[in-house]
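To begin, one chain is listed below as structure tokens, in the form predicted alone.
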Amino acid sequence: MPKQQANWSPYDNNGGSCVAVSGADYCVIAADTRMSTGYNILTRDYSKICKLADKCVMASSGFQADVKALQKHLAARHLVPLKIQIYQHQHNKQMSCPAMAQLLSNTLYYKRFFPYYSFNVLGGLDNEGKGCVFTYDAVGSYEKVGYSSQGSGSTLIMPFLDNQLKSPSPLLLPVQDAVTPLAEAEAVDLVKTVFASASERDIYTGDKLEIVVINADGIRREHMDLRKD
């Protein structure tokens, strides 16, 4: 018989899809709460949505033990209330989404040789109260863009908005806004309908969506209930 070799590796996949579009005083980031591990589904209420600060939310795909632990790291090392004090008293201002964007980027950066198993999109309003959205590979590169999507379902999601939304390319000089031009109520309707059509094709991706809105009054959820089979 043919000598059999055990494999064994660190890191799952946990499926699940996430989406953040960015607007001129909005944006809005969903993700499912369906968490899964080959064919079978460990829970049907699990967020994928983590607050960062107070106009700063980030989603998260892929292996749900290393988002956790990134989570913690963020919170241990970074984002307790005393650090936040400090940036506040060095720089006369709250933490901003793009500042956050970088400290992000530099938390993975850190783990490259051992990365979190984790692709993020981070997305909340800039210094400007304008809309931005950041997205992210598992080694900390980070692009921002006026929309993007990660998880299992993106490569549905991702032709989807590029037909709806179509993003001016970042090549063309001068460089143009990136920011969508639907009103608030129209993205998040776009938003439902891109996961409705998702959870048709994509077994990973199903149960419930959860919806972040962020604007100038602060932060807004929502639900909506998606395929359960």
Second form
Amino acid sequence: MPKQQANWSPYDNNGGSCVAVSGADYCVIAADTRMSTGYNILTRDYSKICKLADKCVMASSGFQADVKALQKHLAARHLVPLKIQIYQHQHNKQMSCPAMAQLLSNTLYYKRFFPYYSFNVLGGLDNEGKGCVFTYDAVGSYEKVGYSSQGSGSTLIMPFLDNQLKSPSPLLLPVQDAVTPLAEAEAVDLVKTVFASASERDIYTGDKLEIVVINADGIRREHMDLRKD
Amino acid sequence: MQFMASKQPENSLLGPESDSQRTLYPYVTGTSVVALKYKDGILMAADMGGSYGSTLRYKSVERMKPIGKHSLLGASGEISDFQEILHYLDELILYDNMWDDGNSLGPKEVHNYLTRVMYNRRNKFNPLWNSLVLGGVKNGQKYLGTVSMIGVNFEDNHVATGFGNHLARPILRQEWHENLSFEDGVRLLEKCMRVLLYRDRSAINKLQIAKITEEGSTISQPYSLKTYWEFSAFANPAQGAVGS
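How about the form predicted in complex with the partner chain, since we already have the form predicted alone?
To see the whole picture, the full complex is given below, headed by that same chain.
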């Protein structure tokens, strides 16, 4: 008898888009709240954003079960010993955003041969208080950038962000800053515009937008309604 | 002289043919579960059918069970896997009780436990072939969540599994609102179950409705819905069909 093939897939795509934009002293991280499977909407109010450290927030889209497992892996504080807690104990300070960026990359690559189907953007403030954004693929390849988008709407969103934010090429010398010239309010407005546009054409993006803004004062959240169709 | 057949490595991702312990496909299955939050708690409905492929093999399968003091679990998919989950939960609740500290696992905790169990089985490529609905009330807080066989989970004001996602959720999105009365909630669930009965071929006309509130849970006696088959448009369905 020929070998039976599995007729189920361990992966599913639950859709959604994530964006992060950084500035001189702030970082905006946003994601829609729609969770889908195939042509169905499962729920309209599911958060894809997770706070990993004091000034470090991650937004992830892709396969929800893997995203949840990844978030728990990184952020669940009640488990001891855990990497975040160990860091705090050994270094006597909270994990900075760049440190968290490396941890996330390593965590993803650890499952290189059965990946977390999770497309992440990490946003926050670095040790000097400057905004930073890190963008990832599913197996941990990452890069520090001024802005990024991931998820089902990223193909629609990224070109628009490129047009508006014109990131200087990393090949240029002398090295130019990868940080946007926008003010915080303008960046939030841009993010809202970008999601409104993505919701028009991407069926997996919509319902509601969750925005998290990190600056010297702390973390604040905003919500905006998106198209429900 | 012995000839050894070529042996595949035991720990390969796909597993050798002799690895007959992994679930490949379900055998006895239950169809949709539908649930919603109402004023006092959660209402959940499921029929009592257990299908063996296209045969309606079992007609008295209870697909909803109370868990601990605060939760109700409904399942669709493989019935034997549901029974195994109940076994795991028995142990979970037992250990919880044995602490004897006045605390008890609420629906949110049980849902989280189930999510972890389902996800871990999926990671080992040996899933529990179920879609679960977990509802309950604790300390006045209502909770309704669901988890699939690969670990996708979320909570909402109304959830459904299988065909319920296609047929019941749209009705619930239109007609559900906060603080439904018990009668309205039941009426809404029955509306959903009736549509499923008409359109889901694995549904049977013998269902139970379960209710859970702060006071506790009850599962109704099985009953059937009134159906109407005399719509004139369906009176002579083959009329005008090619070849009739």
